[in-house]
Each structure stands twice: as structure tokens, then as C-alpha cells.
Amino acid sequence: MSSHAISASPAAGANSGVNPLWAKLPLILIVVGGLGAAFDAFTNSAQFGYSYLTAFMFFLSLCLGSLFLVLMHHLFDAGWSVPIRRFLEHIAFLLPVMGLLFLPIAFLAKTIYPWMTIDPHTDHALHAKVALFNTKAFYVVAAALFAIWTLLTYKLRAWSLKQDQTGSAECTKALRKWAAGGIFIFAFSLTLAAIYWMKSIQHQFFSTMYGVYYFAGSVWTTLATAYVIALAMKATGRIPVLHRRQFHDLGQLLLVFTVFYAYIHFSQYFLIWNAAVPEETFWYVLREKGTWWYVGMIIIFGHFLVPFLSLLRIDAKLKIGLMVPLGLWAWLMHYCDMQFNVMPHFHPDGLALCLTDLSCVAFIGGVLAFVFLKYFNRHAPYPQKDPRFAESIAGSESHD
């Protein structure tokens, strides 16, 4: 693989082996991050709760974004995405693991969400939403969401793996049926998750676009992540059937969702500010105080302008020297976005990054990476008998 552009053939000397240090990295992150997070949980439970929630929502977005891309693959009967489908299925199937990682949030819910300790009769905004924001509903909805996500991702991956064995049309039909119903479940469940676990920190806030806002950022970050993972898989020879077409199309979608995210975020801001309803504007007023103003500017320029201008050229989407740093940049920007949504209530004077934030990111990221590698190494790295597999390879080679 060239250091400047995606090559049609695997890198010289590529093999399926992984550097021992990289193989051990997930365990290192789990131990170091887990110890740091555990210490912080006992010494400053409030800071730990908000830091953990920020990291949790960041990684949840990658799992949900992967689920969306898998659903889109089947709904549109796509050919180009066949080689990347399998590792996206594995990432989506990390949602049951996210259910276990949700337990600290469940235990610290009354610390994280002020509405849980407020009498709804003394708070008009809470009283109006008490059917939604009550302790019982919070836990029931959380359990239901993870149960639904577990079933949906399990079925999508199980039928996909069965397709590898039989190549039967039955598998393809089943996958399309699950995707057809799953897309509606996905939209509703993602919106509920964003509202319950992030927006409800400030329960007075009201926005009909909040779920779409979280969705746009989730898919944007997932596309950047998928691009980097695909590069790594091609470089190590794990998925040799990846070609320029897959990378170019991922880059195209990344540009699309860069614009879509900016449109949704600006529309939410513009409509709320223009309406000037106190129950809505206070959310942005708080985020223009102290250093949160600068975080907002970072999101405007870093989350939109930098990737937008970087991806405009057609050939830019195939330049490794640009796309790998851009993938890392996407993670940084999305994490800033999660901080912007979660932390202002706890740190109203401005951004206050601490070791607790890093510990939580390291721990959750390490757990998910460890499980993902177990999944990936246990099964074929890409679909073997997808009906569009030959077409995707032929189409990809014609683009090289």
C-alpha cells in the first residue's frame, strides 16, 4: 500500500499477524483505565458519573452507527459495502456489551440526572414530562433498548454467518426482512437513548431534532472509524478484497454526513434561538459561557469546516496521509461534541478535562476493542457467499 494513496494490491509483506504490542493494547487499556476509573468512582462519584456517561455515549454512537450502516447495506442491496460488512456487524454486536457497561450509569443515575431527585409537583417542566422522566420509566426503557438492540444485532450477524456456510437465498431474504423492520426500530430506539441518557441531564430542554443530531454525529464518526479499520485490515492482509472503491465510497459518505451533521446542528440552533423560548434557549446560553464558547467554535470549525474542505477533492478520499489523521480528528471532534452535550451542567464555567475522562475512555474503549477482536478472529473476516460479493470485487477492481 502506498503511503500516498490506496493501492489495488495488499502492502508488500502483508500478513494476518498483529504486532504483539497492539494485540495487548486492549488489555492494557482495560487494566489502566479500569483502575483509574474505579479510584475516581470512590473518590469523586459525581465527576466519575459524568465522565463515564460522556465516554459511554461516545462509544455507543460507534455501535449504533455501525448498526445503521449494516441496515443500509441490506435495505439498498448494496454491492460496494460487502467487504466491510462483517466488521461492521461485529461492532454493532457490541451493543449487548454496552448493556453491561451501562451498569455504572444505572447505579449513579440519581447523581447524574437531577430530575430523579426533584419532586415533579415543584417543577413545572418536569411535571409536564413526568410520564417520560420518572425513575421507573428510565430503567424500563434502558432494559428494553438493550434487549431490542441485542436481538436485532444478533439476528443480523447470525444470518450473515449462516450465509457464509450455506449461501442460501433464505439468508439474504431474512437479512432484508430484519433490516426492513430494524430501520424503524433503530430510529425510535436511538432517539429514546439520546433523550433519556444525554438530553435529560437538563430535563427542561426541548428539541425535536435532538435524536437526529445524535444520529448524524454517530454515523459521521462511524464512517471515519470504518475507513481507518478498513485500511488496517487491508494493510495486514486480513481483508485483501478491499479496493479503492470501498475507500472512495466511505470517503464520499463521510463528506455527506459532514454536511448533514452541520445542517442538523445549525438548524437546531437557529430554530431555538429564533423562537426565543426560555425552555429551549437556556441550553445554548449555558454553552456560551466560559470556555464552552470556545468548545462551540471548535465544533463549528473542527467538526464541519476542516473535514468539509479536506474531503472536497475527489482524490483526497484515497490519500492515506490525509484520511488516517482525519479519522483520528473525527474521534476528537465527536468527543468534544459529547463533552459539549454532557458536561456543561456539571462544569457550567467551562471545559474541565481531567484524568477521569481519560480513564473512562480507556476502560470502555479497551473492553470494546477486546471483545471486537475476539469476534473478528473467530469468524471469516468478510462475507464469503454474499450474492453481490463477486460483483463488489469486480466493481472494485474496475475502479483501481
Second form
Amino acid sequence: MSSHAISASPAAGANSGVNPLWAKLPLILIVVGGLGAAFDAFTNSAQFGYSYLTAFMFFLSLCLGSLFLVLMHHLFDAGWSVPIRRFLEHIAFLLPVMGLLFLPIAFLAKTIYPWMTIDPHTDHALHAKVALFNTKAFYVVAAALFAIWTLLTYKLRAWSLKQDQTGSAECTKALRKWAAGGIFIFAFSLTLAAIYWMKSIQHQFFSTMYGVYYFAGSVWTTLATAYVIALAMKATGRIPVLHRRQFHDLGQLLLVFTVFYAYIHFSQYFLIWNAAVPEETFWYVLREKGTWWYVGMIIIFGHFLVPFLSLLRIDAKLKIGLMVPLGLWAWLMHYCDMQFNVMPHFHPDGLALCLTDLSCVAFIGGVLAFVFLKYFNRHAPYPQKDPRFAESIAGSESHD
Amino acid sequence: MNANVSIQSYGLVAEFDTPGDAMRAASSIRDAGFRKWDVHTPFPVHGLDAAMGIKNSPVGWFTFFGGCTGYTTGMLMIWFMNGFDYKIVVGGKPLFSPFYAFPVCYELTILFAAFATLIGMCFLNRLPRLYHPLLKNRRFAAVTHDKFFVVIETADPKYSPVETRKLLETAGSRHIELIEE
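Please supply the coordinates for the form predicted together with the partner chain, as a counterpart to the form predicted on its own shown previously.
Below, the chain from earlier opens the complete complex, with every other chain and molecule after it.
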């Protein structure tokens, strides 16, 4: 039923209209960022460790956020998100690459995580959490997380690619099954990752909202990124089937997650503030000292209020002049958020951005962009035989 | 009854059988530049807003300012009660802080925004309205069943008894009636 709609727009001309500099950018980032980061890794390994972790958690957000959007697509049997599904599958399948990129953190774990070198018998908080926070569990869990993410994202993409070939209902059914089980795996694994890799820098801290908090920020950043990628795909003619509806819905979800993130982060702060238990408050007390206080304010106003007010109007979600800067802004804000989570332990006096931070972002971003483009150019740019394909573009022609 | 009172006409009502017909008629009326007209349908028709050339409703502004009022009211109320008028220290916390005041302010934001939306909607639609000339028309009752009606008011500056009727006929209506005030 959907074949007539597809035949008009094959994947031909995938490389047309792209500036060669853009195509080389990932390699430039890998080389420049990699050299910078490698230099710092040997001269100042602690700074490198935290900078790398910040960048790693930032990009992990994008991969997990994309995985979430793919899972949601199948769970809700969604129609609108068919054209954006393929590139989200590719970004989610960057998780195995993230597994390789995790190696520096695995090597520097003893430098990054103080609990690894503390004797649990001298630290009550650590002793109480020793089942989770011991060196063996750290590595086993990390390996298990990447293994399970690799399997899940591989299956979600493989069945989707098979659907391109056969278009049979079997693919849709398999995708639904993987998504139904996958959402539980997703929730548990993301929470474990956030706790192990970010929260455990200050292992005394308690927050049951920490996983959801990381999740909310992750999906928020992913939605902004997906919007900008979709715009680029439409502008270069790679995914011509993107219409007003996809952009409107992405924009709307971005507004939703702007509010959701604020709600979660406020709730975490509010409960800790209200209860005033020292085991919890120390985390925020540290983050209200020095310039970290301003970073906190930037998160309140920049992560929430600015995007919230600018996305409120229904027509704002379709204004390129607003949405592209907002996408870049979302990256900046999420990176601020990651700094706010990772860095205060290492730089208690305040925000201390340095070249190492930039090198690590450039390096990881370059590697992921490089692999992503490889994936993207190898396969059809959007699902070809999805049963909801026609529905996803229906009615778009009249008021594109 | 005084026979000298001239009976004012309200507008032309054109009946259509399908949403598609009504939609096409709406587009042609929009393009002809009419301003005081409306389309009545038994159920919401997607794309009708665009076909009628209706812009985004200004009711959102009522919502926005209602919300702002609610937020400010909440903050001021809690500051006045806890930080100014009757100071009690609770749990060693400051007498006033936007943090503990926020949940209440947030709920007042929603409450006042909802009220403002409802009131704004009624105001913009000139509701409540106890009488409407269309409701006298027997045939118009089918609008709640299976018929689609396009109504052009005589008060529209573009209205002309002959031309407008012709326009509606060309749009495909088989039944056109002049409704009295």
C-alpha cells in the first residue's frame, strides 16, 4: 500500500548538495580532538578523566535518547515518526562504539571514582553500598550494559533494515517484541549507567530520581538534535518525505521534555532541600559554591525557561530561525548539565572549562559522526516499507 | 406586531452533503475575501481551519497572562502569609523561599491559566449567547446529524444578494436559504 509513495523518492543522490568540508569535519575533529585529548591524558590524567567522562556522558545521552525514541515508535505503533526512525536507529546503534570509547574511563576509573580507592570499612556510606560499588561489579556491569545495548540496538536496526527488503508483517511484529522487552532493559540500564558513571563520583549521595533525571535531559537533547538533523536531511534532499508534521511533533515533544526535565530536576532539588538530610544536601551544597552557583542558575533559566517560553507558541515549532539556534543551545545546556554533575568534585571552586573539555567533545563527537555517516550512507535513508509509511506523509502535500 | 418594522436578514445559509464539498466551498469563499462567515459541521473536520484561512486563535494570550497572574499570586500570597504577616519558622527553613513556594505557585499557574482560557474563549466567541438566528431554521438542525453548512452574513462588506448566492451555487450547494434576524 505504501509502495507508490516510495517509488517517487529513492535514496538516489545521497551525496548531492553537501559541502566537502562538512564531509571531512568528522575526521578533522577526530584528529585534532584526539591529539589534544591524548596529550592531556598523559600530562594531566585526572583532568582528562573528568573531561572525557563529561563528554562521554553527553554523547551517551544522544545514543540512549535515540534508542528511547525508536522504542517509543514501536511501542505506540506510531505513524508520524516513520521518516525519522532510520537515522535514530543509526544513532542508537552507535552504542557499541560508545563501548569502545568507554575504554579510557575503564582505565582511569581509579582516578575518576574515589570510592574505588577507599576502604569500605572506613566509610559507612561505601560499606552500605558495597554490593554495587566494588571494582569487580563496576567492570562487569559496564560490560553487561554495552553487551545488552549492542544486542538491543542491533536487533532494532536489523529488523528495520529487513523490513526495507521484505516489507513483511513479521518484521513489524519482531520490532514490537524487541521494543516491549527493550523498554524495561532501557530503564534499568540507563539508571545503572547514570548511577555508576556519574553519580558514584560522590558515592555518598542518594537520589532515587537520578536515573530519570539523566533520562529527561538525554531525551530532551536528542529531540533537539533530531530536529536539526531532520532539517539538514530535508534541506539536502536525503529524506524528502519529512514534512511539517514531523517537525511540529518533534518540536512539541521538545517542549514536553523541556517541562519534564525541569519537573524532575526541581523535584530532586526540592525533596533534598525540604528534607535537609546532610547525606543528600552535601551534593547541592557543593554545587552552590563558587561559580557553580551560576551554572545552576544557567540550568534553571537556560535549560528550562528560555526553551519553554520560546517553544510555547504553536507556530514557533516550525520556525527554522528559532529551532536551529535552539538545537545548538540545547547541546550547550546539556553539556552545562553534565559539567554540573561531573566536575564539581574535581573543581570544587567553580566551573573551570579548559581545552581538554573541548578536545574530548571534539574527539568523541568526531568518532560518532564518522561512524554515523558510514551507517547512513550504507542504508536507505528512511524506512522503505513500513506499514505506516503512507500514513506518516498523508495530508502533508496540501500544507507542507 | 407592527408591520412597519423591517425584518433584517442575517445571512445566506448553504447546505452541503460532504465535508469535502464544504471544504472546497470554504476555500473559494476565503479566496473571495469574505470576513463574516462560518462553516458548521457535525464533527471536527481536519484542514478546515486552513481552508477557511483561520489563523491561530488569540486565546493563547489569555492562557499565558492567566498563568503569569497565577504564578505571581502564589508567590505573593505565600510571601505575605509566611514571610510577612505571620512568621513561623518551620524545620529551620527560611521564612520565605521560592523553592517551597513553587509547587503552590505552579498549581495556581495552571488553575488561573485554565480559568483565563475558558473566560477568554467565551469572551472571544461572545458567549454565553441565548439567541442565534440560525437556530430558527428547521433545516439547520441537520448540522448535528449529517449536513454541512456554510453561512455568509449579510453584514459582510463583500456581501451582495445576487453575487454571493451565485458564489455558493458555484461552490456546489444545492440548497441555499436567506435567514432572517
